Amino acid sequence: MVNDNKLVYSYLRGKMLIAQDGINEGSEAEVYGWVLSIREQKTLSFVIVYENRKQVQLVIKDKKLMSSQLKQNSVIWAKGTIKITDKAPNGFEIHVSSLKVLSKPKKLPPFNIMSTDVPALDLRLDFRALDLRRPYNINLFTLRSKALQYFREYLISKDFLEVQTPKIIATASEGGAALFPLMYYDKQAFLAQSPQLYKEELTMSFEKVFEIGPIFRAEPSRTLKHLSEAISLDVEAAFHKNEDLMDFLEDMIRYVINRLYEKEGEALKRIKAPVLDVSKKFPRYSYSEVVSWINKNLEEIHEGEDLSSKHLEAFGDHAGGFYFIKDWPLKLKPFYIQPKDGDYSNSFDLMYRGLELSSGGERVHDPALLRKGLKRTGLSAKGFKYHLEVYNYGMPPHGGFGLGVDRFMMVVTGAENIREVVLYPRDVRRLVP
């Protein structure tokens, strides 16, 4: 809002005072934003638009203003005075007096962003700046703004660094197949998997860091929970074991998602987000125990195996909420995962029901060890020369994780498909917009 009084408005018991230098009923008041809605009635017409966010009822009394150029999506500028009423979104209207049409749309758009009745995603998706103006939306990409605000927020307040490491690497990361190629000058590269290797180098510095930033796997999966594009926030720690690393996600998922509900309730409301209970701890299962529940409840299936998401989810029904899975085998583990009692590694899973959050451990810091996880998951070491090297200046030992920002804003605002979560969702089928 704008206007030559500093308009300032507070929230008090769920409703908006507008109460500063003096400013009440009867201020003037100026708005820029785009039209969200028309209503139109014998003697004045309503019209909603949208101000950086927000919502601000217009009352128009003189019909020369509503002229045959002001339509949904126009992009217009309104003077008038401010009446409070509870009627009015954020409990005040202005009655405008002056009106200019800064743009006008020159099509029809394909769907109303303010019907009930939401299109198929597919369409949605073609026209995602469009679909980007439902309220639905406008209140989903800001809870994620915040989310991102208060995970930063809680990591500099543990002494953590955040950094920014290289997105086109020689080589790969986490190993396999998953990988992006492209021509970088007259040499081959790759899209980055993760920031693995240079977050594990960057605790010989600065000890505790992390990136919140784009992470890249060319897997051509069409399901639900996966992307080819994603944000990932990874976390590294030196002198951090198993345990401790636990402990500081699940830390870190209770005072975001608390936070959440502090700042952003209403939000939250309009979306009509689940209710995520994070009071108790975070049950943790160890592999063994989840293979041993299926065989009890689901199917047989042998030590060592990898879990299906149809297990997952039959466990995660069971468990419900949040909860690790530790212990993991240490085949099913990249390279630089730690080793624990012979087969297995001190690794965990954080999971939402059958739906995985983030994966870490403890890592391997002794040079020798390193090689033998390459040998062990088929990795050339001479592909990793140069971090191969680092490791025989002294690195600490270290730990940490990866979450997928995606997947957790899933779960914080029930969304069944991740595109809807993300801006402009990148997967096998979708390049543009």
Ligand code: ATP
The other form holds:
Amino acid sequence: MVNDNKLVYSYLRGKMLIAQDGINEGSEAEVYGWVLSIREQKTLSFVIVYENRKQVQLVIKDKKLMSSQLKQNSVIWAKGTIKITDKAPNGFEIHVSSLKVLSKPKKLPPFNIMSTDVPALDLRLDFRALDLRRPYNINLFTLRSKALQYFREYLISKDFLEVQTPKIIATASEGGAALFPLMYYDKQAFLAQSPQLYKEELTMSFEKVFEIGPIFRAEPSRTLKHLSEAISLDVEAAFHKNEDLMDFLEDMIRYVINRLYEKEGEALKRIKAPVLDVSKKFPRYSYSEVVSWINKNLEEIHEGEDLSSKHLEAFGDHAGGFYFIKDWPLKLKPFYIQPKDGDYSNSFDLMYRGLELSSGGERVHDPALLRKGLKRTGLSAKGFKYHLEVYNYGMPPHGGFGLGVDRFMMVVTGAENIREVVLYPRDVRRLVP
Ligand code: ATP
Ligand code: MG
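Instead of the form predicted on its own shown above, give the structure for the form predicted in complex with the named molecule, please.
Okay, now the whole complex, with that chain kicking things off.
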């Protein structure tokens, strides 16, 4: 219990609001929160307070209680009696008998958090802590947290072990490009662009692992789908073939989306989230099939060429919702991917319309073949000495994928800019807040 200007409150309540006898007509209740909106009428005022990410309506009849310090964004304590009513959020309101302002805003905010006219993203990101008070964002980031909970739920139910691998590394995991260098004492180090090599090594001992963590990429351009720091859900499993991995990823996506619809309908409705159809099997197109389609419907490209955003978007409009593009040319893939039929690979991307959500595939587990892969991609075996050594002690056949959590949230929420679904996005131009 803490005494704050004679007001006694507990930091450890751990519940939505203190209502001695539950939320019943006539019960006494206390609320601590911040003011979202104030609507003053002739004889009474309605104040919406956010407490623990839930809206509570206060009714203030006594004009003396409406202090000049009570404004949008003020942090308050109030006490009163509960009245059950359909007209208030969550089905009840509190008729206030005492009220105290615990913290009042010192400045006029740069935008109104209740405005239906949403301020420009850059301004909102400059004042992100305030922007996160907008009901839209409270719902969005609640959904993000829930989605992660459901991903974990799924993976743990399939007997995967959650792991954490180093983010400060000595060698690039996939190649030299797009790394952030840093000084590590007197040595050069890098921020990890992916947990790839560690998660592969871990299949040797734990068989099935996953990690949810940051990946760092020095993406040179400012696009709507790239950040310098993104969150990746990485999965790696021994004894899984390409088709097994696609089955697994598809099943996991379906599980998480169904759980969100089942449990978080209210928040999805409030942010006007799109309805995603996951009832049908996700189609699986081979890379070569996509190339044929592009040649027939868009423009001439050659087998073996990488697919540009324009190609992916056009094919995405044709393919619709979720689908896979599999069996990519080997030369477009990193050194650790398992070759297939000479020039191709046992690999896949999960797409939603034109947006890549995940890349994965079977990995090489034979050390000689892994050396060949390094050579093919122009990497020196010396830099991967420790990793190659591991392969001498019985590496199981394995495979996996990395799923961009931020990109998944773009799909769930319908956001067109990845920055909307990230608390404090990092990109070429933005390092603060
Ligand atoms: P893209 O081609 O879209 O740049 P990528 O093929 O380089 O992505 P991967 O190395 O396959 O990316 O990473 C796996 C997943 O991680 C991607 O499918 C994507 O969802 C996510 N991801 C990768 N890079 C970024 C980034 N810079 N910002 C946000 N998410 C990313
Ligand atoms: Mg990829």
